[in-house]
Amino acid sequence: MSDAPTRPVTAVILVAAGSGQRLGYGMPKAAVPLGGDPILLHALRGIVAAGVAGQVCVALPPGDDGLRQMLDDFRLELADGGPLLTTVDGGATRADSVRSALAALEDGTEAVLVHDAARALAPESVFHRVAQALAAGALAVIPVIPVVDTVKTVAATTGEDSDIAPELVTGTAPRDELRAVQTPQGFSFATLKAAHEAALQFDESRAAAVTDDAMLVELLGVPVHAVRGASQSLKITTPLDLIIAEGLLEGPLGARWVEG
């Protein structure tokens, strides 16, 4: 009988290799401070608190020693029995980063949650809903929230009037059928691996059109299921997003306890 410890069958890939140019801090987005700590640290604490992962594999900006040192320090915070924390160098695209992390997951991994570090305040309940749907047999699961704005389809215009009316409205999407997609997105390991292997054959324009892992799985013809997300799982992309996230942290109950 082997004395090697067994690990849970679910891993979380945390994508944290973004440049953060739109935030304007002159550093990778994962290192930008939020409530006194780097965005990445908030995301990691949320994953560990959710308790769904046997391994957390973080895709980091290549050569960023500061974030790697932060992860080394975070390992010391983990209690006995916490998830295995590993890192890979992120790639030129988000898909490249996810593929690198997939290749670094432990043998025996059966389910994978892919999470954006930029959604650092995602509550534990969202992780639980995604993981539970996978455990119930779904091969792909995404958290979503209703779209509250009216959404128009448009066509770009050209010519002398393009500065006045740069786009032409072509229709109005039925809002009751629309959902805004968040992370973590959950998949069976085999499904996500097959989707990323298939994407290696995409030409440049087709690859650029893919915006998340669920879309890759859809292209395989695999059904994608939706569970309820949370409004505080906002993606921190702009300075305004960062201000909103700071406000959530300073709220009376804290961001992870707010639902809706």
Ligand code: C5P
Second form
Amino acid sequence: MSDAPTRPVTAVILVAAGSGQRLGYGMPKAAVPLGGDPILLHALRGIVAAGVAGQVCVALPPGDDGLRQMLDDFRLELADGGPLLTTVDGGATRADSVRSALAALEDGTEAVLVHDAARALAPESVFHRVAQALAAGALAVIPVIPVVDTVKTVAATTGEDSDIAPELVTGTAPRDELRAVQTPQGFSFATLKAAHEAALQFDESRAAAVTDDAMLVELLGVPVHAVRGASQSLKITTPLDLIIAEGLLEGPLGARWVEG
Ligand code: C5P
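Can I get the form predicted in complex with the ligand as well, since the one above is the form predicted on its own?
Below, the chain from earlier opens the complete complex, with every other chain and molecule after it.
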């Protein structure tokens, strides 16, 4: 008999309920076209291709019928044996969206990967590294990449225009200890549930400062493990990011892209 760890029953939560204001398209970011298809469709294809999940639960902007229709069409496209594809209405914050999806996962789910739809080009290899670390017994796993810029901390600015009232630098973080954190982030179901339940006690400003799931798990004192991410998992946030993502998909680099 093999000693290899058995794979937990895994679900992916795909959070796609953000407004995408910084992209400036006047529509939810998940619906913005990338290479002719909505960002959300690219993210879904990546998850299905990775083959790590029995269920994919997508948190959608409430009331967005276009994205719901797109998901219905994608469900029909999925070959037999593809993951169960479900949806929930997203919440006011990303953490609210994750919580809604967590509550809607199938009974018996043992592991959860939480993925930003905005990281639409995350390669299969990153899903595999995260899922493998979970299967090997980690309770929390995040994909990371090295930081290339020098990173400074600053005092919160009081001026309205930071060009006129520059921020005061308070320190320089040691770059070799810094990592930029991506998704999919993987957790045991029980760990992620406990982390999000604890966060329900946060006041509004603390809740607004929650930018990923791992930071909630860290607060529980659960060890979080880092595996190698990939630079093509960029989070499409600004118009420049969209240009880069288009370039990765369609440009001459796309065909030769091998990283990760
Ligand atoms: O806003 P931010 O860039 O942190 O969003 C990261 C991801 O979380 C995006 O894919 C976005 O759609 C999702 N999100 C969500 N519900 C919210 C806010 C963000 O599902 N209320």
